[in-house]
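Here we start with a single chain on its own, the form predicted alone, put down as structure tokens.
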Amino acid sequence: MHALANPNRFLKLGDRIQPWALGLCLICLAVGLPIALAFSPPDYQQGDTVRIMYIHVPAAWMSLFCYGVMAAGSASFLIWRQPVANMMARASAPVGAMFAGLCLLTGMLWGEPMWGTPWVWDARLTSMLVLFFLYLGYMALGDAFDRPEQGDKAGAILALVGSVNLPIIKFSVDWWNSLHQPSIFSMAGISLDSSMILPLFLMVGAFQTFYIVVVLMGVRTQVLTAKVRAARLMRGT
């Protein structure tokens, strides 16, 4: 992994991965979305409302995954001073914020018919809202300093501190009384009908590969920006 700390080497690897990730994203989306929204069976209790799950659950998973990458990249940046790790963290933040916002929005659309209200101050919902604000805070803090190095360090510290929220989100429905449905995956197995697993995982694949494509683009942009900044400093402009 330390070999990928070299930006040029990382970009070469990214150039190989990105077309495959984009193709896989389009395939998963083209196959998974029609199955999820049209051909998968309705739930025996929730009816067609359950189709929101195929957007809501992958968005929730990806919002946690993105923050995990952000925290890991921040730790690597603070410990080993790896610039690519910090770039990965910074590129993951807006994507994670988008997924967290989508999770909250679809959760409210799902909650209205199921609970009779789009929002309750439930532990799962509240901790997910905190995650959304952590994303926004990380992005704002990273750009709040005149020197980029100071913003990177402050943002990395916030990302690590905020990572304590991840297990709270995951286990909140087990630790406290909650209106939210239990997690699909648990020690007891998968609490989902087999006919719903394929479209769900296709949508997860679409979201995951979308993340890879966008983050690789974000890292490339940051590398090029850093090179331009370094060139200007050498010219004294």
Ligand code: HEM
Second form
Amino acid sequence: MHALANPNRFLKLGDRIQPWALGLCLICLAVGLPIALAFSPPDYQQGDTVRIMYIHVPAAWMSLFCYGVMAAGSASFLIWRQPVANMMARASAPVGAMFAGLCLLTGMLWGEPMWGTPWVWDARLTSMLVLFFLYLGYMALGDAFDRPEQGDKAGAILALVGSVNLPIIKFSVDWWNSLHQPSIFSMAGISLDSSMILPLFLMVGAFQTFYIVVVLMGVRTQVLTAKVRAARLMRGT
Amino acid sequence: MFSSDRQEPKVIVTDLAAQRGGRLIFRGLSFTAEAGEAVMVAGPNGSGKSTLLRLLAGLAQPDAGSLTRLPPENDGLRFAGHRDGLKSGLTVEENLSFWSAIYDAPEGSVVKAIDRFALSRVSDMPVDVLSAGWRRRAGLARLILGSAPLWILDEPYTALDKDNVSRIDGILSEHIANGGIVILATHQSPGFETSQTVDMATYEATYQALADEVLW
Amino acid sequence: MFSSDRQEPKVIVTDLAAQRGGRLIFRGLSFTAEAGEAVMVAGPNGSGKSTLLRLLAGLAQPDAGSLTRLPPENDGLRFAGHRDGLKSGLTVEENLSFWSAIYDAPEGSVVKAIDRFALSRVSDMPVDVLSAGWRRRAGLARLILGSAPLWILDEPYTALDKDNVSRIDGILSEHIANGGIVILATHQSPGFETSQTVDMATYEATYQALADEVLW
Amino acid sequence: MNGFIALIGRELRLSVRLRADTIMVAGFFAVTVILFPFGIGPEPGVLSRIGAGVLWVTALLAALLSLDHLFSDDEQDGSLDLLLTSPVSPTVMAAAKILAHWLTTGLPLIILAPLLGVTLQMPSTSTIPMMTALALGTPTLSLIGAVGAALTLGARRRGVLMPLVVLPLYIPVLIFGVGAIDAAVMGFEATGLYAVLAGFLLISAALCPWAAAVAVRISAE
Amino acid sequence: MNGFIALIGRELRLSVRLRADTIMVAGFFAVTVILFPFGIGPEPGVLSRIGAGVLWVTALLAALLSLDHLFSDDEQDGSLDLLLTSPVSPTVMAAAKILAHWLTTGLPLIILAPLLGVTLQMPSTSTIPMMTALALGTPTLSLIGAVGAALTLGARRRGVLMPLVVLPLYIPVLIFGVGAIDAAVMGFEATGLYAVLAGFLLISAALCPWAAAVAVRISAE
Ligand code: HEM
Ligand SMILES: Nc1ncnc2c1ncn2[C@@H]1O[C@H](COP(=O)(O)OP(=O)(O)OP(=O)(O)O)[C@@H](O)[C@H]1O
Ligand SMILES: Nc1ncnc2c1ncn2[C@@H]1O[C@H](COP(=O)(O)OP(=O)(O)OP(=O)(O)O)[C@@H](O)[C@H]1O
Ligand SMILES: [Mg+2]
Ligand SMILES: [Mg+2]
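Next block: the form predicted in complex with this ligand, after the form predicted alone:
Zooming out: every chain and molecule, the one shown earlier first.
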């Protein structure tokens, strides 16, 4: 673990992982998308609109996952002063915001035929919107200081404080009687037809590996930016 | 006075560097101040005097180098910056009473401070009707609430007339005589013996190389 | 310079008195300042220097006596008080551009002022990251936006280092040489010839009887 | 005129960079919109009944709470003294500040009003009356509020004084403002109520900048 | 401890002398109480339906708009630097400021809640739930808000940032707060919702003063 705290070693490891992740992502997409969009059976209730699920659900899961990474990275940055952890957190934010936006968008597209309205102020939908705003707030705050160090620390604190929203999103369907579907996974097992599980998991795999690729790129950019800044400092300009 | 009941006060600064807004302000700055010393921090505008004093006061973290303050706790410290930290809505006495509670100063400190800084005429006036010099003095009166050995002062003479400059000088030299430490930045020359001068110009960092590990 | 295109600037003060919070600050104060003169207002803290300058600037009305300013309009006047009047959220240039519009100064004044006050290095920095001295200078740069003959300055040297004090002195003496008037209050002695000194101590009104009608 | 425009520009810039007012108004909308349906449930009819009231309370609060700083920020950092010794007349200065204040708190409200109307399930016929009433009423709020802010500028116990001075003067605007919207929604003739709002606006536009200027000058002494 | 009490005393004194928050909250009540019945008419049922929502919007706004100055006043005049170099720990300082903030904006609301209940024609059974929910929820608003105020202290575009940072964190409190009152009014069991509010309060009481303190220290750098 400690080895990864060194930016250069982290980048080297990233260099090795990145092509694999990218390849896996492309394979998952190539296999998963056709199954999801064409070959999987339509739902007996929802018909073809169910295909939105293969984007919507992975996007929802990923947006929660990204926030988790962001919160964990921020914590280890604040506690153990690991700059790389913070870089991971900051690189996760835009991806997470994108997934949250995608989840909201597909949810609204799905809601139109299913509920007759794209939006209701229901607990899950609201809390997801809150998550989206939290991402925006985190990114805005991080860039709002003259000294980047200040932005890093302020953003990290916000990420930690905002993490209380995660359980609310996750359990909102159970706590309130929501229009929204309850969880696929529960104590009782998986409540989804097996023919839908394969494409769903392929899409999850694609999104996950996409995330890895983008975060590695983000961390690399930040390491290089920091190096440029250090070089500038040395010149005293 | 300070050494009798506690540890000797001391400030040790080694190879300090600070950067602000991507610009290295100073680097390689070292000095040591012992009990009974007055350190003058000199240098032109923007050379980093205030930045250094804020580092010494613990308001910011150094970007490189180390900084030891004895005693390390804040109750051994009084800082006075460019701004007075007085609340305009409150009277001089209310302001000083507040700070005396914050500093956990013994009963009667406020009266003593008002007396020593010749503030009795204005003690029940709200701070916003005071003239600039009176206000400054009211801000400095915080210094002698309680008994902190280390005083860090950023341009304390601002707005003071001659009599009051020597009043402050008197208070500062008394503090030094009692075994305290005074670190002050000013563009005027103080009216008492300073044991050393830290000239910020010496530590200017323009076009100087700085090792990688210092920044990381 | 100022007399050619308009009336000669002039300030005539007769028997001025001011009270604040029920206390008579000064009384019987008279002087006249002609074009090309620098008037120094001296006196200890709280003696009424700032109060006098605010009267002269038209910010307050005298409680007795009369005050004539030529030209009487505000566009012949630049006032600089204890506080800079700069907005921390805006950059130096944004601040100066704002004031240049307020003073209806000709195109290019801001660039000239930034140049003359050596502010180009910080012109696009937000004011709140400037050091005290740089900030002060940015505030004073307002003076040469447009061309007002009468400058009223309250402790302009605050926070400035030696080089900058002489830079300001240079600008002030140039202004006087051009036929302007400078009235300044300071505890330091300015580095140029002042033609007269108004010593506030002379006009102190404590324990002095004053006819009822002056105050009422 | 130069000075007037420069002042408005500065106020707008500061508002975006430092003050929370403008976004707060939008944020308040978000909360209102999120909260009221939450609290009240999606029952039709209930929401639409309270729309006008909600709208005006928003306008009032946005005005009131941001007014506190209309002059006091400038007073704190010395800008006010400099403005009063500048060629720009205090009345023009007050007018510019009032206009900027309305642009940052009143105008966003008017622009967002249709959106609020939709989410509060108000009938679409209410959009125009809502915007008209707000357009006629919110400038009056800024105008009256500026006088209050100026009057209490140098005062001790300012915190207590300011709402005490301003709130009573706001009530008539609110009553007629809500009345106009409700009348229009229910299909009654609202022109008379608009006229009253317009009257308030004219009177305060004529008097308030001047009164605020006088009050500011006094406080600077 | 001395410092904690002194800080609270100072904040309360300043609030009465300079800031309009406390009275603004009371004033806002007056307006709400006068305005809503006006806007909605005396139809029974409608008013009481929205009571909980109105109450919470008030609480939220009062908190949000007064938070802007929680640390920035002290930062402006240099007090913050002096407090950070004083023996009082930043966490204690933040806690004192948060408590004082709640005393001046949250508490008046709770005290006045029964009055609002009556004028909004809410059933008398709702008084206790209203006060309980507010008592459990408003401190959380002050706590979370303080973190937002501290985080945005040295930031550029603070005006835009502060609501963006704070509002999302407020939503959960609002949802449960309104839910608890409504449940109680409709005769449902509200204990679970109170428990959630209490949980939020405990978590934020444990975390927020510390987080605000860290954020303040960062901004002073
Ligand atoms: C804008 C509207 C919507 C939002 C913000 C939204 C949000 C979410 C979120 C956050 C999740 C992940 C929950 C978890 O991992 O526990 C999720 C999952 C899901 N959503 Fe939506 N959703 C929306 C609309 C819809 C619609 C209209 C449908 C279909 C009728 C739908 C069906 C599902 C399903 C089946 C899942 C998977 C359930 C699970 O495994 O948890 N969503 N949605
Ligand atoms: N956030 C920042 N971005 C860019 N530059 C900064 C920032 N903060 C401080 N500086 C610069 O750091 C330098 C040091 O400032 P400091 O206040 O320490 O100077 P000083 O020696 O106290 O000057 P003075 O005598 O004018 O008070 C200044 O040039 C200032 O412009
Ligand atoms: N509202 C007021 N109530 C009581 N006294 C007041 C009021 N306003 C001003 N004063 C007093 O008026 C006196 C003159 O103040 P002024 O600011 O003019 O002094 P100054 O000569 O500029 O002093 P300094 O050198 O300290 O700036 C001060 O003693 C001040 O306390
Ligand atoms: Mg300095
Ligand atoms: Mg003065």
